[in-house]
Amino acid sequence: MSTIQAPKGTYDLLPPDSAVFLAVREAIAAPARRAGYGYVETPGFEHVELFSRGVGESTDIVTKEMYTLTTKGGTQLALRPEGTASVLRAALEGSLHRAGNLPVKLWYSGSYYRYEAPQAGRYRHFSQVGAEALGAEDPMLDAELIILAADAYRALGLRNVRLLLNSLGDRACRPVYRAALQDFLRGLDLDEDTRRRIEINPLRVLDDKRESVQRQLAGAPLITDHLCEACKAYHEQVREQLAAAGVAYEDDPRLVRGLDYYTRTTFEFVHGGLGSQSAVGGGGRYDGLSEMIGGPSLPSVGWALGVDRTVLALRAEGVELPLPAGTDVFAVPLGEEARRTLFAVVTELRRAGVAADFAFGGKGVKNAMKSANRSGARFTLVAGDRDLADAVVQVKDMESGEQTAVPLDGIVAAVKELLA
């Protein structure tokens, strides 16, 4: 074992588990791609201001969890703790919003970093797939994104994912609720850090997971009782579209999530089999974020779904994904001439789209066949001097054990036919 290990709170993805993570990423991204979302990739680090201004200076992410560094030139950078602010920054910098074709619909996948206490389902390095729709204020767009996420979970075979839904209001009605919530919170027995948060962003207090705080929030005013008529109508249209699409949801008037930029629609997907880290994904509308980071008014909505926690949810339900075989054909040469011949065959098979591997290292037949079994190959190609003299290759079906001699010059076509 190496004397240098992965940093605390991180993990390595290694075969065969890595195949499951790849399958989950693909399943989450597939509905978004079908809905016209184009791929975007952003740097792993950004200027600190992007997150302090966008995510919010009062959030735990910015105050406690963000990895920051100072370059030799004195620039303050941060490893990205979330994806939305980076994607919006990239779209603004690339002037995608000026093309006249709004909304700009983007999806992304990558690793994110937060300094948290490591536990099952909570890592300091984690993987997400996200989707963002920039530049349109339309309840059907909110519904579209929620439906795409729900369809991704359904395609993976998850049955116990629940959707929690709320509205956080807008610039017209949230200040009234904010004042009412502050009045209530000031009367509670809270520590100094939490009291400071009341004055900066009182909604963050509702997101406090400590039992001592949650007990005191039982009588807190609800945002749903303070929504203006426009926000009520908007939220009702989102709910109607979800119901029409057959997406079940639960109204949760206390759902605020951990970021300051959300407005109106807010949602979270949770799974009961993950313990305290039950959220597997979520998102919402963030109509003011563009202006927070120095851009124009650009109403937007999006989500991020956790790959790590989705894998844990699959394991909790005992769902095994149908994974593609890593190897369809494994070549076992007997002798030096066969090594050269079968290596050329393997190269030709790969170029023809067949997943093929080779018994490297001059293994004997017994060890080579063990390698073929471990690879999961459906067929092995075996050839020795006598086969080559007859210009044939022995094709062995690894399930039935049947073996057939196939002409060398037709081996690629024959293998493709067998696999089909």
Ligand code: AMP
Contents of the next structure:
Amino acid sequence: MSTIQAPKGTYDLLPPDSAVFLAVREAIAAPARRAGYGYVETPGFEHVELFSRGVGESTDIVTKEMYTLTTKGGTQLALRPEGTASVLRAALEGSLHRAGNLPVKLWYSGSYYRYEAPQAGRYRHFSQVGAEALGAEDPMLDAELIILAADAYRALGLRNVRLLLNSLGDRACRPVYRAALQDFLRGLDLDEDTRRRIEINPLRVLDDKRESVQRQLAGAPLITDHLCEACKAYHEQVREQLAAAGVAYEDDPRLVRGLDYYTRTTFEFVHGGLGSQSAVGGGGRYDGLSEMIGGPSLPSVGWALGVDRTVLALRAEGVELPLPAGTDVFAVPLGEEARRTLFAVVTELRRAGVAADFAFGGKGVKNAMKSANRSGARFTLVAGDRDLADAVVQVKDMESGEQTAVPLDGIVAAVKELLA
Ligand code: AMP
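Having seen the form predicted on its own, the form predicted in complex with the ligand:
Whole complex next, starting from this chain.
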């Protein structure tokens, strides 16, 4: 072992498990790609104020969990704790939001960083796939995103994912609710920090996981009872579309989520097998975010699904993903001349699109065959001096054990045929 270890709250993705991780990332992104979402990639770090303004000064993410640094030039940067603010910034900066081009639909995938207390399913470095639809206020768009996420989980074979749904209201009705909630919260027995939060962002108090707080929240006013007619109608249409698409959801009038920018539709996907870190993904509408970061009005909606926790959810349900074969063919040369010949065959096979590998390091035949077995290859190519003299290669079917001599000059075509 090296004397230097991975930092606390992080882990390495190593084969063979890393293949599952890649497959999950691919499966989450696939439905969004099919629905017209284009790929976007933004830097791993941004100016701090993108997140302090965008995510919110009162959120844990900004106040406690951001990795910030000051460059030698004095610029304040932060490792990105989430994707939405960056994607919106990039779209604005790249002028993707021209009239006629809306909504701008984007998907992304990458690493995110939060200085959180590490525990099972909660890391300081984690991976998300996200999708955002910018610049349209259309309940069908909210529904589209939710359906795409639900379809991704279904395609992965997950059965125990629940969808929680809420509306947080808009500029008209949210302030009225906010005031009613503040009135209620000020009457509770809460610590100093939480009292401060009541004044800055009272909705976040509903998200407090502590038992002592939750107990007192039993009679708290609910947003559902305060939605204006426009928000009610909008939410009703989202729910209708979900029902029509056969996506089951549970109304959760207390769902607020940890970021400040959400308006109207808010949702979270939770999984029963993950302990306290049960959220596998979430998102919602953020109509005011563009203005908060200095852009024009650009009502938008999106989600981010956690790759790490989706992998854990698959494990919890015992779902085995069908993984693409790593190696189809493995070459085992016996002798120096055969090394040269088979290495050339392997190169030719690869160029013909066949996944092929080779027994490197000049190991003995026993170890080379072990490597062939480990590689999962369906066929092993074996050749020694006598084979070369006959201009053939022995092709061994690893399942049946059967071995046939195949002419060297037709080996690539023959192998492709066998694999087809
Ligand atoms: P959020 O941006 O907090 O809504 O997170 C979206 C999703 O990212 C969550 O549902 C989790 O699946 C995942 N996620 C967020 N924070 C972490 C973390 N610290 N470790 C692992 N996954 C996380």
